[in-house]
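This document starts with one chain, in the form predicted on its own, laid out as structure tokens.
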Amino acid sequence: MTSAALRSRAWKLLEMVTTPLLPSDYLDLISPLRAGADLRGRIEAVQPETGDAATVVIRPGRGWRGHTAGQYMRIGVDVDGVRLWRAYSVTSPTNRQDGRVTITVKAIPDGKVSNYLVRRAKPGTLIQLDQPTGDFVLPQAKPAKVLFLTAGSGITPVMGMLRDIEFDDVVMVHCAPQPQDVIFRNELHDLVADRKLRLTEVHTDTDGMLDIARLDEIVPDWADREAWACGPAGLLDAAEGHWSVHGVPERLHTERFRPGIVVAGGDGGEVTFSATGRTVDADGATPLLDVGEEAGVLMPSGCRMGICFGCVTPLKAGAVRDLRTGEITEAEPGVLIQTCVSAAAGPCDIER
């Protein structure tokens, strides 16, 4: 008998002994980060960055394939007995010597996962991981001149790029309410002191919101630079318009964390997840992906921005509203919706 056949017989015997659990269930307890297991990570440290932001250091399992600077990954966290999935940019360099990866999280009001990670997560906590993805990345050939335009937590994917590559000529314009709200501020100013970065901070509490036309004054050669922008929708909309008006839209690369929300009065309703038998009330502004996760329903997803179609689900009954456009989709045979950018527009039934 071959060694492979012997291993197969031994595994079947183990399955008989450990029923109703499987041998892999016990291995998960002993070695959850082993090769061949579902991809997980172990939180090893939570390092404060600002009053409401922290960097989470994660040891990924052996199935981790690595990332490209600027990409994000989805993590699954158990919060109060419910597994919730969120996407965060990877902020560590690709060649970190200890093999750990980091995400930097800003706690948002009523954000269950972000507040858990910033304020409650402890070293030793196991989390689920997806492989990194996203095309907000640098080209293979290093650009000669670079502009980073960021605001708030939009600085996180850009920090991954700055830590990964030493640029010859790089300028950053970053917006935050006050100096103490600038994530990575000490590290950024160290780069400035070493003449590896030119930085302009716009403190919106005192300076007001950035007028995109000020780029002519702040970065006179902005149109000659390859630019990466990440932040609130208003900033990105203004940037895309500005680059288009000046005839250089191909030089601007943007990353949007969330779609813009269009809400009309009277929306919302009872949402039924027919496959799991869950029924919950939902407003007209919360994506059905979030509604399902809050209700403990397994909701597949990817980018959460309507781009990757990882969350596509049949709409069995009722109607939903596209949060980007306001368009209403009504149920009929074969209709699929993207739960990450759709909200209830009255009672509806989702096949989950």
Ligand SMILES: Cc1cc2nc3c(=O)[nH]c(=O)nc-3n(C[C@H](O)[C@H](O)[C@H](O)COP(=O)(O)OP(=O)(O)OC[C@H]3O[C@@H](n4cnc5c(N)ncnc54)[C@H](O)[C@@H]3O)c2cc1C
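Throughout, rigid core stands for the largest set of C-alpha atoms superposing within 1.5 Å between the two forms. Please read all numbers here as calculations on a predicted model, not as lab measurements. Residue numbers count along the first chain shown, from 1. First, how it differs from the form predicted in complex with the ligand.
Core-superposed comparison between these two forms: CA of residue 325 displaced by 2 Å or more. Here residue 102 does not count as shifted, since its C-alpha moves by less than 2 Å between these two forms after the core is aligned. Once both forms are overlaid on the rigid core, the distance between the two CA positions of residue 150 between these two forms is under 2 angstroms.
Based on the form predicted on its own presented above, generate the structure block for the form predicted in complex with the ligand.
Left out here are the partners and the other molecules; the chain alone remains.
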């Protein structure tokens, strides 16, 4: 074995015994945002937006390549000693002069990372970052007429776009339970006052959920507009159906924060995380990513919905079920699985 290979093995062993903190984290104590380090960022401020949402201001380390408006980035944070990865849309404009970026997070009931970021994260905290990615972006040429259809935290990628360029003709329909739940409300109303945006707020506590057919009345020329929609599955499913029925599906671009329909799970089994040396029982419907995190295993992840491949892990033995399709994958040399959309289908061993 070469000395480089030995060093690499020794480093890996060290990583295993120091889980969930990695040796590189100790270097962070000295020079966290240094060039050549894994990409990291420092939280510099957490600014409340609504009762349950906040904007997190992050200074990325060297190596940050910047984003395109509408993209998201994966961040890794340590919550109660466990490193968890989640995806958040970038809400700052691409030309922000001070080199900082922002994400805006809505705390959801029992949400580990969202509640940590909104309620507990302190300036100075180091987090891990991945380069921004995603294709929920504007085309090169500015569209003549734009429609943004958003709900709840789904406003975030769209706010990134609104802050980035000035549109000639843009209409936004945004849904939130009550006026005080509308994230960025003051800024949106300033754009309206400056005639840079036409906005309809749907307050679902009083108006009820948006019936997508109402678009005809709220935005009569909706079908002529290039549209970007982000929000809960119900709204996006309805929008996709509506745009398809009217023969203009290519005009609608959607971004989902959660996986689409998942198939019912089957029998679960005993899951072994052989690198960590832990074995737990899992049902057939819980993603192995959640099972591992719950067991204190260091599990890489990102979108948690099967799109970013940030959770890919070798399946050493046994079988897993893809929760989107029901398809069973059996272990073979070189077989990789996405732990965020795979559940145990009998006993299995995954290399974490």
